[in-house]
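Let's start with one chain on its own, the form predicted on its own, as structure tokens.
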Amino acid sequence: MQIERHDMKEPKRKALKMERRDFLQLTALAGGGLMLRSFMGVAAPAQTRAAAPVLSPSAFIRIAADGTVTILAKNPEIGQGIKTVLPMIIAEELDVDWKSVKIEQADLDEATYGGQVSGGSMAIPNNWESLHRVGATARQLLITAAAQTWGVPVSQCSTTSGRVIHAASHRSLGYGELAAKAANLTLPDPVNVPLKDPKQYKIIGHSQGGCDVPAIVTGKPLFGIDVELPGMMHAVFQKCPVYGGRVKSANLDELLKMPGVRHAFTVAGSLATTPGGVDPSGSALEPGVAIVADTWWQAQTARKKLSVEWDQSGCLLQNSKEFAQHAETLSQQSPANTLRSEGDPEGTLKNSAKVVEAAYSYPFIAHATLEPQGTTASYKDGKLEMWTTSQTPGSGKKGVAQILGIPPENITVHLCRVGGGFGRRLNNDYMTEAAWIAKTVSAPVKLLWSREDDFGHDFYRPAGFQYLKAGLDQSGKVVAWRHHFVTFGEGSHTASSANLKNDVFPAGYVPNYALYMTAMPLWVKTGPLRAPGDNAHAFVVESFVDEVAIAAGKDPLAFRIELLQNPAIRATFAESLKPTPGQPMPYKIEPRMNPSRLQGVLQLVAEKSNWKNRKRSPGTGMGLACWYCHLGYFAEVAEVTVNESNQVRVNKVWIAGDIGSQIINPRAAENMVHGGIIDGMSEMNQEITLANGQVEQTNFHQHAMMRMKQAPPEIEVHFKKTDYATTGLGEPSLPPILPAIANAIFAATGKRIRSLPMSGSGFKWA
């Protein structure tokens, strides 16, 4: 086992089921290039493995006669790197050397790639093994070629840095001289094609520059809020403050006499719904009016002309104060749902020597991406073409074809790249509202929405009010577990991302536990923000975990520990589930939380922050905070200082990761980590209230981001590598940063945070 360390001070993130005679596809290109493509259960057509002039944006892997290597990226790229880390593992086995290599976004075409989406940290666990033997295909083919041009065994052949050698007779080729004969071999089976040993790794685990960064940095066009097309025009789409609200009547003629303005008409929508929540699809149509201009300056400026009269008859005007006084009701109350009950919990917390008690609360919150919503959307004589920021473009395209009655087949869809994601485009209403705007005028339209847009129609993290208590016996241990969650929904229905599952830390670890669920309606679009769920309820339990060691008399780390200490759990984590010493392959997913690996990133947290001797005095407070989630373990400490304002400082972070046995490119890992803790920070302060039905915060101002002056001056980051399968870092970061935190402030103040955001309990940032 290797423990890698990465801190600011040193200079400088279901896999695809595919047939084996489909795996791979091979085609030669105008010029002599190779080309390669994989599929996920579908054959491609006979005519594609001849010479072809035009590029398929499906292909994976382009060799040109010259040697010139082009890999094309095929998830998008939401600013979590995937873009370069995707084919950094291609071009590993096709080994190549990193500088040579090109990388182009793919187009979203699901029948070669099968599913591009961008969330949950699964783009690894779902590409790792694909990827590496699409690259491991490509350099055996290429072997193959030289060995027949030479008359040679193909044992006796090996590749280096983009050439094939024969080390007996000191001759190589370089890949752009056999391409065009690789080309016409037989396709290997990609199952038993041989695999890098990771010892000989020369671009996983070393860190590589984002391939975009120099186009960012000099303000080239690469986002979609950057797409041009001839003759296109601007749009934007006026929807209704209260979800669900439609058009009774609007000035639509005043409106088309401004400057600029070519269209304004109004959309019925196709709303979706289900108990408890609404439009869970993602792709419905809301109702509301669109202006469609010459620029977008001019259609937003005739928006703020429009006068709208909307009927809200079958609204719920809710409020947020409502929403936590019902909660406080309904928590006294027996619960609806037993998500999970074990061995007699109410009983054991009757008799035991002392019982912690707490009620933990968060609110709603925007995603905030700093590129707006949008698309841009062309449509001519019944087919549509689409430039889009969806993290599930696939998704967005399904759900476009249905709304607007256009076959699938005649939708093409550009990636673009991502001005932030953060799970909120997971869900594609700006997609259809583009497409639809654009068949209606039948010319190429860009739809962009405005910040208050953004913050008026999000699908916000869920808020949630939970209510804890904990067991001890004479001895301090936890004996009893008793965990009633009240969140949003119908019935055992929860909204979407409104849910918490049965197996939530400590589920499992306490002899009497019992998890229970109440949910209350609602009126307002929820959905996934990064690390679903988690980001909450890490916050909750972990800072709850550390109220009960501190009335057990415990410290904090120890106590911990001591609760992952089940020896039943630690059994199912067989040593099957490593993969084969020196071979990644094949990739396993454990079934559940491993107590060894989150014990191990704990200890090497403690270790690296000194947690032994922190500092414990007056204003100055260190905490500690653990979690897994989206097959990532992560321990991390905080230290604060609070001064006499409740104005706090986070002075230093330190940090401790286990996602597997390779880091893949460790500068980008860190920085991902780091944008972890940033935004858990910004998540402490933030908060969307529904007054009347209707989204109160319109803008930054009323949900700030962490400032530049605000961030800890050092955040130091440890790789704890171990020898499991290799897993993503979006997600599994942030959730530990929020109770760590507020841990440490309880540690320099006395006073315990149980609601966020944390203004209400009187602190703020420095």
Given for the second form:
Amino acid sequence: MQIERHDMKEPKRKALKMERRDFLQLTALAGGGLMLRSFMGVAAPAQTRAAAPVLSPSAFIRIAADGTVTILAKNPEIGQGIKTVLPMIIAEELDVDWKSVKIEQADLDEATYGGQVSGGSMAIPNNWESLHRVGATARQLLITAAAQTWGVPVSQCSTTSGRVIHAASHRSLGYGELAAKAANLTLPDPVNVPLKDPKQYKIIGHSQGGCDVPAIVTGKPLFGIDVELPGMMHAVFQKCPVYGGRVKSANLDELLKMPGVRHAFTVAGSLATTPGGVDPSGSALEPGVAIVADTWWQAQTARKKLSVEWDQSGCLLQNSKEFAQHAETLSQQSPANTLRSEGDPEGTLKNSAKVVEAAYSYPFIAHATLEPQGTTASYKDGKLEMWTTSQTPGSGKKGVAQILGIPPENITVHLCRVGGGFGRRLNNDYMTEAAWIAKTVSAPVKLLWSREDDFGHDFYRPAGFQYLKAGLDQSGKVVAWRHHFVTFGEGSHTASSANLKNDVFPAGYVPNYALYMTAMPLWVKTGPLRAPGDNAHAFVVESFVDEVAIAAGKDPLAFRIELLQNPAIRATFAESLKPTPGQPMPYKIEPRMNPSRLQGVLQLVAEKSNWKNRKRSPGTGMGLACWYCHLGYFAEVAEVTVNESNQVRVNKVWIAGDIGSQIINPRAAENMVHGGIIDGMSEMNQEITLANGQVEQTNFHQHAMMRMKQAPPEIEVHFKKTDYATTGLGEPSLPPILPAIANAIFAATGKRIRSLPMSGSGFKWA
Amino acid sequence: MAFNLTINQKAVSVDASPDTPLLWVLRDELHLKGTKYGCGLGLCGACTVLMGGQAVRSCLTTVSEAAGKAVVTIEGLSPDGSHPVQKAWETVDVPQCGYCQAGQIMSAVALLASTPHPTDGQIDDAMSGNLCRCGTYTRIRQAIHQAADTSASTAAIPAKKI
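For comparison with the form predicted on its own, provide the form predicted together with the partner chain.
Below is the entire complex, every chain and molecule, led by the chain shown above.
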């Protein structure tokens, strides 16, 4: 069985290395604009985020003669606000007024723009330094152009609001007036251009509205689903309800007689043929039947008449109930893999004054982005053009090139605004399907999945089963910890996003510690869902920490602080990683969790929620949880009321987050944290189940997400600004809300939720 | 089969099968892309439009049912985003991905037309048929209050030709 080993949690970070000498050519735009052309050599992608890539300002900035500044947004916009935020960084260093900036979405061109990936909350870590330098380099060119015009030293010139100033002579020139001259200058070395003191920021740290909001509220075509091309047809693609099933026969002739239907054909697909294998490629083409019609509704109507005989030989027809039984059996056996072992965990557990033991589990869940998967593709004369909603369009293009045998240089990819990503679109199966169909019919085609396609053919968040044991000494201090993770995969390999890293809390904070993993086979695709791994592991670990704290007779806050203050850990934490306060560069990322930062947010959320004076009345309770992931630190407190019918209402949530020294776009950041909370609440009561290998849920009524009346009336977001590097926000606010609410339900009712969905424990949302 | 529709105060004629959902007529025949497909079963509200002043799910409304009724889509609220609900959405910076927001706005317009100053409870009741996968509910509530405060009368459904 072949199982994907690649963990998509942090997509491969691409760093461009470029030889700066001789590669830059500057040209003036007709009409006097600035357009810097670059020709850059690209090295192989680096495996780590070592040096920031050197990017050319020409790729990102256009200045028209009238002073209008156009900045290109490089990454896919999936609702995380990146189309606004990355240009904000450039505009800050360029030193222009934000209201004079127009933003344009860049096409896919990673050789020019660097990696164009929206995933892993990595857009800020991967682009912070390079985009600062893009803006600052362009500003330096404009200053030089003005200094030469006036015959004064560069050092006497400054900038403000899109103008270069020579204070001594009271002269100034607008960027628009300087653009043509600047375009003929040699680029300065971006690494040596001066950057702003963060205290001077006028754009970063100041709330700016989302750049597409005016178009969104007026219903302008923006999203992948909105693409329309001359002569375009519409496609649906029916796959086997069981993953990997092949088409034996289908009533294609009947479909071709239906109104509007132009083509109906079977697709053999490109799945790896390893017996028992789920193809690890996120771009793989599943077998199925394509129906192409004049309108989508005609294609969809024809599909209702489709009759397919599927060949499911070689597929595993699994059932969700069997997973739980198998996991329980495996938990009783000796674990297959030891991921970490320190001290004498088993011996210490036997001799502990008190042992706390619990089994936790959670189900498969779906992404259910509100915009279903789809792509528009046009194939003509050996060239393919695509309009897509991928979070990893570069990987998607690569997959299409390989599977269709089209050279990458003959494929153009345009990035559309994306109606929700959540990790679903890190995989690009829909791109391959659209490309295949367009090539087959040699015409522009828009493929759109139905909601039923989407629920039935997701890369699901994998279910998991976790068995924990903690040993306490006489004083209630944790002296031993045993954590056995039963997941999906084979041997030491786990299915995508079904892994557990060996630094999961409290690894490293308990002297006698063991982390084990046992995998069982799975025949369904899995993949990353917002805060992959962490969205489940935080629920398990932080719920169990709450159980242990209560068993130890300690306050859950004090208990966590005590664990985080383990002196052995503090000693090993490198002092050299401390950043220089107030400096935007060098941009240093801490390689592992810094316990003092987690304590910082715990203390802040405790203060804001008045934790020590919290109410303890029957039916109402407060719960606390914290988590570190995606370089961000979050502590959250929820207050819930549970009525006699076990209906849960979340009255209020307090959040404290530390993502470093800057909150780049504060109001958008608050919005995204609200989203993390509500998304996490949805995950507490969703479930995807398999029956005979087929996903049973087909639409939102069977996989409910939070509705407005269930959302907390108050969500209070606090950011603790620290001197550390500014990092991403898409994911880290989500994981702690699940255990915070579960712990609050325990405080309110005395009932511990150890298994999700919470309906299994008798709870539902009010 | 030909149907005469009134979309955003304009009379249009479309040729479609009678059971074609209004959603797909709007999107694929009339090229009005603001109204979105989310579920096809009236569960998510992304396709909400106004028909005879009421918020309806255009994925469940057939073209034959829409014939002869006044339909207003997100594109018909104002030519320039100046409708008070659109302005409030922009000021409050409601959207994350933005895919559901046309449907949210249309539900909010219908609510404010019947209840010019809704309470939180009335907002929750009127808006709970519209899913937001990104979780912008707090902002939506805030924007509806703001639109109500701006001007109840101008928040009405457009009555004159725009």
